[in-house]
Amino acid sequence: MSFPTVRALVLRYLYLYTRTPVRIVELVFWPLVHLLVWGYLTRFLQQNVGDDFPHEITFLIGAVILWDILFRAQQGVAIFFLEDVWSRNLLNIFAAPVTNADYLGSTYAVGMMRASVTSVMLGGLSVLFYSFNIFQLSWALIPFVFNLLIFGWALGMISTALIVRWGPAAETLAWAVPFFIQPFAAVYYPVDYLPTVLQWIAKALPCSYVFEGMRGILTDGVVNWKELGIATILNFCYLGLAGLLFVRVMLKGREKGLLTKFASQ
């Protein structure tokens, strides 16, 4: 991996935002809408159900913030690719001496930056509007974020590989793939509330352990490090498999000219 190449690719992506500030709307608007919807739902439940309703219902707000980290990491990879498609720059990138490692490294960096911007914004607004501080998760927040970033990158590579394989008609997968797994990811409810068959799917997703861990901390203050360890192992398996899929599809795309489909849009 060449650091100057990665830096150049990241700078190009950042220039898109400085030259066209309207792109920032996409980065800020939807996370804000989700926070407001779930935040006011949480406040409504707390005020109308009474003392029998647990204070830990604020895990809904925490779930919004943590889910957005995963989603923005995935978007950093998938949207990075589509930005080159929309600007008709894709062939220039892959005609240049840019390796798969350079390209993926830059997308990981962009995904991390996107996640940082939205998580800081959501974290500040959740304190201001709902008196919920995501940092009450303490040191467990570090492995939580780490695992969500890795899984987001893996989903981003899968999204991009599918788009390259199936062509421009599959561009919607850049947004759809994370939501395919959300019902099984235990984002807003525990895994135990899923049907038995779906619980096995949930346990195969590393992000479900993160959201379960968040609820555990908010409920009894205990961190389940064993489940976090399982999540980390699963994440590296997913990242490795997604990387192999991405490299294989890109090689096939260059051999069969699949990338030229995007250049003719």
Second form
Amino acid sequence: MSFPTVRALVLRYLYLYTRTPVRIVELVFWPLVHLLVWGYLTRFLQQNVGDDFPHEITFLIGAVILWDILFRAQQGVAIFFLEDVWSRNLLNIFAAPVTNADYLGSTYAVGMMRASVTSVMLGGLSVLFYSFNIFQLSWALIPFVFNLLIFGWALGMISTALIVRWGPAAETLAWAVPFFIQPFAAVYYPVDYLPTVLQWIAKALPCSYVFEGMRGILTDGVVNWKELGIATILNFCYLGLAGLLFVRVMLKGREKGLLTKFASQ
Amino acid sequence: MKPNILKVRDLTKHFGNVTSVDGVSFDIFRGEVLGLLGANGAGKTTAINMVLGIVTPTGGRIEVFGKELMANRIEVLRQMNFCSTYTQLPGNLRIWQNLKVFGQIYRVPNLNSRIDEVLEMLEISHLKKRVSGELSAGEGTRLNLCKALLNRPRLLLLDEPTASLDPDIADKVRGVVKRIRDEEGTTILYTSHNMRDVEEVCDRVVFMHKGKVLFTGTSEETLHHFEEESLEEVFIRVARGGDIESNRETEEATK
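What does the same protein look like in the form predicted in complex with the partner chain, given that the last one was the form predicted alone?
Let's see the whole complex now, leading with the same chain.
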């Protein structure tokens, strides 16, 4: 991976954001809507369902913030590619001295920046509106964020690979792929509430350990480091497999002329 | 003899059952402008995309600067560049921003002054702060050319660079092509459907038809070979498939 090339590709993305403020709205608007909906639902449940209702219901707000980290990291990779398709710039990039590693490195960086912007904003607003402080997760927040970023990048590479394989008609996958896994990811409810078969799927998804871990801290104040370790191992497996898929599809794309087809759309 | 910059041998590309490029061979020597000509579907753009490494050949060999392309792709691409009528630079960015990004990708030294230089060369310095998406087709093509010239490429691939230009701007672009060849010794592979471009700019031409090379030579040799008075007439005759078999036999004999 070449740092100057990664920096140049990231610079292009930053220019894009400074040139089109409406894209910043996209970074802010949807996360804010989710925070407001889930935040007020949490407050409603706390105030109206009675004293038996568990205090840890605030995990819904934490779940919104953490899910958004995963989603923005995935979007950073997938939308980065689509930006080049939409602007008919794809051939300029792939005919330039840019390796797959440079390209992916820049998408990771952009994903991390997108996730940072929204998580800082949501973290601040959740303290302000709901007195929910994400930093009560303490040091566990670091591996949580780390694992969600990695899984987001892996999903982003899978989304991009599918778009390259199936063409521009499949570009909605850039938004859909994270939501394919959301029902099994235990974002808003514990894994135990899923049917047994789906529990196995949940346990194969690294992000489910993060959301379970967050609920564990809010309920008992205990961090399950063993499960976080499992999540990290799983994540590196996903990242490796997604990377292999991406490289394989790019090779196939060059073989079948798929990249040039994107350029002539 | 001048060094060989691009060496293409038996280049073949199949897309499923369709053969797009069929055993194409040609060379370009340093400082030469080679015109790659043929009707739509002749295989020119596919051949160029293979030279850029965007499309993997089914068979054959491409050597650039004496090195096998795919094994040395990044090193080779850093010394090449291209401009195609089928690509654009991101329309949301200002001209200088687009050039800065690609200048950094190609590791251009003294980037800011080089950006000013290429903008001046293509006579669009006054548009430097304009948003790329607001440019006319002709200005957009000249911006693409600026991107292609940024890194002072040793090998430049121009795919129909004058396709959307009015005669005045097209003439200026041809002037730039000749200037960089003469002053910087840039080697250029040039495709065009405009035979005036070809006659004015190209030292030699390669005529392609249905993925195969029909003839390679200077403009004069081409006219003599096809017994026509202009490249335009040769082009039309080739596009309509005239005398292709006999020409192929002639070429075999030439080899």
